[in-house]
Structures are given as structure tokens and as C-alpha cells.
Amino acid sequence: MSKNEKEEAIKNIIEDIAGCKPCRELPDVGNIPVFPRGNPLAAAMLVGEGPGEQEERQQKPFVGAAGKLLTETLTNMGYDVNRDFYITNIVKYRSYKALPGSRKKNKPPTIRQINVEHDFLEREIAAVKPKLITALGAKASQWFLGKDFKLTKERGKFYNWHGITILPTFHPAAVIRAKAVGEEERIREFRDDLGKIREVIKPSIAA
């Protein structure tokens, strides 16, 4: 697929995400689409679970505190995040729990939401054709590796999914939560896992 064909395919996906009526009709799901960002020509994808409040506001994935940790970690390894990766989530609409006073608390997407939006990520992968997908968090890892995949036991290893290398690791939001309660080991494990990206994809500056 040529550069123009890839860009046109992603453009069409974005239009379909924006116009997804079934997505917005699900209970406890927001009505603001969050679109992929990064480079559709990249050899690597970063795939998270779903957007949070900041992502919904900016309509881009990984732009809140979790995104900052992810970007800083990869930048320190020599990567240009927007050039070396295509960045998306398994669902494109925020899943939340309603709280008193019109407040909302992020929650993992339901199986129903994942099934409704499943086609988007499949189409993104078909367009980008990455060599490597880093799955961030349990839900993203299970999307590729099955519902029985145990992230805490099986993360940080390479798996094959339809000829594409999958590297599952923690979601950076989970790393932040662990660090807040004194679990410093989690951030080291997260950095070690992301460091394995270099075994498959070198930073574009060093390529």
C-alpha cells in the first residue's frame, strides 16, 4: 500500500469513527470521538485501551498524564513518538462511570463496546501494516492474545498475531497508580518492556 493509499485509508477510518452512531448509543459511553495520531507509515503501533477525560477533550489518544509518561519513556530511548509510532486505542469513545454532580470516572470498555468498535482497529492495522504492536494494558493485550491472557504474568514477551509481533505491557495509567502507592518496581518493569521495542524497531534517527 502506497503512502497516499495508507493516508486515504486512515482518513476513511477517521470519518467512520466520527460518524459511528452505534458507538455513541452505548450506555455510559461518551459522544466525542478520539482519533488516532502519529505516523501511519510507521513500522510500529502503540495500542491502548480507551480514551480518558483529557483524550476526549483533545480528541487524541495518550495526551493526559499517562500519555506524558509514555512519551517521556520512549523519548528517553531515542524515539520520536509522532514519527516512529502510529498511536490508537481499541475503542475510540470514552467509557465512564457517572458520579454525582455530573462528574465522570474513567472505566474499562465493556465487551459490548469493544465488539461494536472492533472493526476500526482491524482496519487501522490493515492500513498501517506494522511490524510491531505494543499493547498497553490488559484489555488491549487481550484484544490480540485472547481473554485468558494474564498481563502481570505474561507481559514483556513477544507474541505472534497474524504475522505481526505483539509486545504486551502495562498501561502507563496503571504504572502511575502503582507508583502513587509505592510500587516503584512497576515503572522499572514498564521501562524494561518498552526497551524491547528496540529489538524489532530502531528509532528512526538511528535507523
Contents of the next structure:
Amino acid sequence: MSKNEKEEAIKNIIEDIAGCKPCRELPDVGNIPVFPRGNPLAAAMLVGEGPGEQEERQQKPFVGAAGKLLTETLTNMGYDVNRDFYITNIVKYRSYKALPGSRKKNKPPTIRQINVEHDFLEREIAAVKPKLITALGAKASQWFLGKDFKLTKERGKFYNWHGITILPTFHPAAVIRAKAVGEEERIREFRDDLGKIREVIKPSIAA
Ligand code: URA
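Having seen the form predicted alone, the form predicted together with uracil (URA):
To see the whole picture, the full complex is given below, headed by that same chain.
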């Protein structure tokens, strides 16, 4: 695909995400689409599970606390996150559990939601054609590597998925939770895993 074709393909996907009626009709799923961000021409993709509250508010992935940690970690390695990566999630609508009042708690997307939405991610990957996809967290890793994939044991290595290199690592939100209970090694492991991106794609700032 040429540069224009890639950009056009992503534009069409974004329109389809915005207009997806079945996506909003599922129980416990928000009705505000969260669109991909970053560079459709990048050689690397970051794929998370699904948007949270902040992402829904700004309609962009990884802009809350987890996104801040992810961005800081990659920026410290010399990456310009919005230029060097195309950033998206498995699902584009927020999955939540309703709490008393009008509060909502994020919850992982159900298989049903993933089945309704997975076509978007497949189309994004086909358009971007990245060399490397970093899968953030167990759900995203299992989407690529199968439901038996064990993140804790098998993360931080390269896997092949239809000719694309997959690098599974912790979800940054899990790193924040681990840090809060004194599990400092998790942040080091997360940094080490993300450091492996450099073996495939060099940071544009440091290059
Ligand atoms: N967690 C995700 O998986 N994706 C986001 O965009 C934000 C938090």
C-alpha cells in the first residue's frame, strides 16, 4: 500500500468505528468511540486491551495514567510515541461495570465484544503492515498468541504472527498496580521488554 492508500484505509476504519451500531448495543459497553492515534506509516504498533475512562473522554487510546507510564518509558528510550508508533486497542469502545450512582469501573472486554469489534484491529494491521506489534497485557497478548499464552512466563520475547513480530509485555496499568504494592521489579521488567523494540525499530529521535 502507498502512503496515501494507508492513510485512506485508516480514515475508512475510523469512520466505521464511529458508525458501528452493534458495538454500542452490547451490554456494559460505552457509546463513545475511541479512535487510534499515532502514525499509520509507523513500522511499530502498540496494542492494548480497550479504552478506560480518560481514553473515552479524550477519544484517544492510552492517554490516562497507564498511557502516561507507557509514553514516559518509550520517550526515555528516544521514541517519539506519536511518530514512531501507531497506537490502538483490541476494542474501541469502553467496557465497564456500572457502580451505584453513575460511576463506572473499567472491565476487560468480553469475548462477545471482541467478536463484534475484532475486524477493526485486523483491518488496521493490514493497512499499517507493521514490522513489530507490542501487545500490552494478557488480553492483547492472547489475542495474537492464543488463549493459553501465559504472560508472566512468556512475555518479553519475540513471536511470529502471520509474518509480523509480536512482543508481549505487561499492561502498563498492571505495572502501576504492582509498583503500588512494592513490586518494583515489574517496572524493570516492563522497561526491559520495551527495550527490545530497539532490536527491530530504532527510535526516530535518537537515530
Ligand atoms: N488500557 C488499555 O488497554 N488501553 C487504553 O487505551 C488505555 C488503557
